[in-house]
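There is one chain below, alone, in structure tokens, taken in the form predicted alone.
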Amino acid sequence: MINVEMMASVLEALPDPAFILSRSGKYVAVFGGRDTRYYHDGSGLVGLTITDLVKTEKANWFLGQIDRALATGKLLVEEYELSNRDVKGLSDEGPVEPIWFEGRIQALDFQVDDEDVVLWVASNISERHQLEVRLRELSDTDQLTGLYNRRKLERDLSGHYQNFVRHRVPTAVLMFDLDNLKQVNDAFGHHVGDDMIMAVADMCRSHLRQNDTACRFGGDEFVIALPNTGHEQASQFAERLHQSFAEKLSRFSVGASTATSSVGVTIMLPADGSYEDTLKRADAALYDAKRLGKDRVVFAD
């Protein structure tokens, strides 16, 4: 039979830390955390509260999870991050990457000092999280250019469309391809054609804002999504990008066949039933640019 002393020894040997937390966020007891690769001794936390240690926004999140666990009586599993910026008394300068945890929170059927309490087991999942992020990046990235791929673009465009429908946040879409790529491939080989495609990708990156999305849509066709961008801004952006292409692609020209780009531009419109309608209109504008002689920007309303 396992007695009280044995059970206490078992709890102390737990690799991950286990906290007994009150509804008000007080650390009632701390067990385990013996995996010294990830955790420090947490016994000094007993008697302190979450709000003593963590800044307001993050502390409110923790307290919210405790309330949810007590209200539902069910096991909650939540992933969360903690960085030096969340902890009181620490400098904002520190490790760039936050530490990621999986918290398992379960209401307990007793009180401590007349307060309901929960068991909160925290597991350091930083390595797993980083791997998941990397795998997600790989699944969303075009291998040749390092730009996003079509799957990532469609996911972003779907979100932009929802913001447009609900909040009228404008989004512009550019679709463009390379003129005379076949002649470059035939004259110099496909590796030079790939260099041309990668040069275009680098130029896209140099023009993008943080929330813009550029993707290789397929072959030599690219799409850029510009959130919070209306007609005039989109037109100016497209002209600047087209001019950059003209300057950088000239070295890939073959005789009379000049390496240039054709660009179609549009913005999301109230009549669009989905982001696909916007994308189709950008594609039609690109087709018009080709039909009109290539090496130009065409805007479709």
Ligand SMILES: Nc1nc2c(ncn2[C@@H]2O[C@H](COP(=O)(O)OP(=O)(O)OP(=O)(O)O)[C@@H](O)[C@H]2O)c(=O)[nH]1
Contents of the next structure:
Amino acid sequence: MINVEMMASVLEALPDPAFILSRSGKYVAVFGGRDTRYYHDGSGLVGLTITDLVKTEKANWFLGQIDRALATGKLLVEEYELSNRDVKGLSDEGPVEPIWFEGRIQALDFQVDDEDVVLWVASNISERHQLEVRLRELSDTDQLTGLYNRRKLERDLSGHYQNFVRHRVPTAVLMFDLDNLKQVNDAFGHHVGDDMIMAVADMCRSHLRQNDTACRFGGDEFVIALPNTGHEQASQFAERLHQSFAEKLSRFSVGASTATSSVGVTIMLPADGSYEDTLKRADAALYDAKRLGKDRVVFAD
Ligand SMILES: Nc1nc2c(ncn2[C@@H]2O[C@H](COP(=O)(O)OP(=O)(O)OP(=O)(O)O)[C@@H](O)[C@H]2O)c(=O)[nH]1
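Show the other one: the form predicted together with this ligand, since we just had the form predicted alone.
What follows is the whole complex; the chain from before opens it.
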């Protein structure tokens, strides 16, 4: 039979730390946390309260979770990060990487010092979290250029469309396609065509603001979403980009087949039923730019 002493030693041996926390955020008891790869010794926390240790905003989040677990009586699972910025008394210098935890929080059916209490088991999931972030980045990124891919663009455009409908935030969309890439490939080889595509990606990056999204839409076709951008600004941006492509890509030209770009531009309009309507209009403008002889910007509205 397992007796009380044995039970206490089992609790102490737990690899993940288990806290008993009161409704007011007091550390009533701390067990385990013996896996020193991931955890500091938490025994010194007993008797302190969360608000003594953690800055107000984060402390309020912890108290909110305790309240929620007590109200529902169900197991609550929450992921959260803690960095030295969140802990009182530490300087903002030092490692900036936060530690990510999965907290599993369960109301207990007894009180301590007339207060309701929960069991809070914290597991260090930093490695898993980093892997998830990296996977998300990879699934949103075009391999050759490092620009975003179509999936991420569509997500962003969907958000911009909501902002346009609800708050009338103007958004512009540029779709462009390289001129004569086939001749570049045929004359110099596919790897030079790749260099041209990568040069375009670098130029996009250098022209964009933080919230703009540039994506490789297909082979030599790209789309840029410009939130908070109206007709006039979008036209100027497109002309500037087109000009800078012409200057920087001229070294790829094959005789009369110039290494230039054709650009279609539009903005979200009240008649658009979704961002797809905006995208279709940009595509039609791009088609017109090609039809009219390439190497130009066409605005559709
Ligand atoms: N090097 C390279 N070429 C690509 C890549 N993706 C697509 N292409 C080529 O780009 C060309 C795209 O077709 P088009 O747009 O009709 O070719 P284009 O010569 O640019 O024709 P215009 O757009 O009419 O000027 C095809 O020849 C594809 O093989 C890529 O990743 N690398």
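No experiment lies behind these values; they were computed from the predicted model shown. Residue numbers count along the first chain shown, from 1. If you superpose the two forms and keep the largest set of C-alpha atoms that fall within 1.5 Å, you have the rigid core.
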Quiz item: Hey, does Gln233 budge by 2 Å or more at the Cα between these two forms once the core is superposed?
Solution: yes
